[in-house]
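Just the one chain here, the form predicted on its own, laid out as structure tokens.
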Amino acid sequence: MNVTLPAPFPISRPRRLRQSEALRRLVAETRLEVGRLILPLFVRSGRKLRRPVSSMPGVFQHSPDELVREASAAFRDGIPAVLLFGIPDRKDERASGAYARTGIVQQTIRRLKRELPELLVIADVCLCEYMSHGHCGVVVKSRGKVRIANDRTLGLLSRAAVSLAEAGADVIAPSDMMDGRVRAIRAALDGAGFEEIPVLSYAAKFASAFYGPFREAAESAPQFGDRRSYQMAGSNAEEALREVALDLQEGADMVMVKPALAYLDIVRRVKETFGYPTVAYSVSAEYSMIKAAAEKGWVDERSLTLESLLAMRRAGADLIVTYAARDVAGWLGDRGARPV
């Protein structure tokens, strides 16, 4: 019995769809959009102050008036949200500046919401910048050892969250990595009448060498020891998923993976497993390494930055926190969304 086989299809040539910028944009599977970027900003007291951060070219500690100016420019660029970190004038062992009504971040939020009401203001909730010892929780001594008192810290974090919500924050973002802090903060917000304020949890935050420049910018380096007793070990992917699951069960509305580039596998697994809005934090050293190499002429800053951020989107990040947000907005231009 003779069988007539169908004629073979012409040889496929994927390069046909790569021949022009227009074609490449047309078939792009992932897009980097300015509207998915969050700009971190540092604020300290003063007036007309823009203090450069030496390890982060282009990043400054701003006084409130200058921060409003920077946030306004970012909003005009199409960036919808800022993430605020405060540097207080005085630190103590109760982190009182974190929850004071007149705290530097609280003052700045009120001014931002008055002058730029459409901008989304995300308030980081942590104690390290406000603690005299630089740790993210209350420190106690027991049997000759120093440890972080997890449960005693939750009350301070909750007070800070409510204080920031009262100032007008649109989103509360706890970054401390204390156990149970999302539940405590959610209960405190609800009890104070802020049931509609969402919580963006730093759910999978790893103990990382990529935070070095940030600690200069936020003046938050620990005065002794390190943060490995509460931040996650970089070796543990399954633990990261458990941490995310716990935070969602406790009431988180969005979750963050930090750092981003070295943990893209975690970003992917978090998004695929839970399906919640997932944020990747492109942290300080990721930014600084590109800046430093670009200043040496070793890399193309624009191309490398865009490729790195696109990788985060491809991995599953819905939103990206990046110090390069305004640079990216300028590079993407009027299109605001493009394949890289």
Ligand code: PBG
Second form
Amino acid sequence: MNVTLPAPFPISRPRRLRQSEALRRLVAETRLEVGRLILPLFVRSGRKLRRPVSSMPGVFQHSPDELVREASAAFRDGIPAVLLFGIPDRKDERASGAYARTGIVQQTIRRLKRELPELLVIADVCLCEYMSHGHCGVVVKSRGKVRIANDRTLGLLSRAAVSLAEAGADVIAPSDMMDGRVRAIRAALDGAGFEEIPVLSYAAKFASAFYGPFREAAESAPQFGDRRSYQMAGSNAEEALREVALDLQEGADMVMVKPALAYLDIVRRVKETFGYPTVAYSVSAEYSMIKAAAEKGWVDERSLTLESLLAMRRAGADLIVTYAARDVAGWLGDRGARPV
Ligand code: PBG
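Let's see the other form, the form predicted together with this ligand, since the form predicted on its own is already up.
Starting with the chain above, the whole complex follows.
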């Protein structure tokens, strides 16, 4: 913004407002609140299972019963929503587990909605966890070349979205990056009577090394190749805006930028350009790097985490997906009412 300061009121002593904690808090422009955090959780079959993810200290693969416990604790902390990822018992080349009525995420959502009806459940829609090859779409081989078939993937994504809505998901969040998937999913949801279920699109999702630890957590690393034919190149900001525009035209209600910390310029531009509810996904390596450096005693975990998340809010994110949501709730205390 271009502000011309009125001549009679020069702000000559900015330090006046920095003198005490109370004053600093009073004039804080941006606040980090627990009510704006979304906690990602991983579910796999079993009972009483909390299997640690070694590359993400403090993150677990939970069995459904344990996941409900974790989600209740998060809800008591003031966290309003969870984002669910499933690790199926079996993977195949049609990602059957993604849209099975008894799929691991579907079962878990039914349980969550029964036991914790007020907690918002956001269901990630993607095929990579359910495909034997680990790609987010259908793989076809033609003339000796392997490619991800865009339009053949849309039907499977739509089935997954409808089946997650039938299980009781409050929000459907496609993360696959196929072209046209928001339109396809919106039409499928509407056709099945779920006109009221919002779509949170991972609209600007970049091909990123910051996803490394997640692929251990979700057991979803691609078995060959990489995701650069569908996820975006880090060099392209204009393209990110076009991706967001397309998803909004196709019916997305909220949009996500992912990763967060290395893409704050994108968060800012998406928020300023479109003004829609904008979500920043602080991804796995953003979390793990802080944990690892803190374990070595090189950084202060609490300050570093809060400062990073506050930067996402300042960049324009309304909501933040973060594995540190419960840590943050603990640090902010009192249901997150206090600003940082
Ligand atoms: C893919 C998906 C990914 C993440 C969530 N869903 C990335 C990927 O494997 O390409 C990454 C999240 C994280 O790193 O925390 N469906």
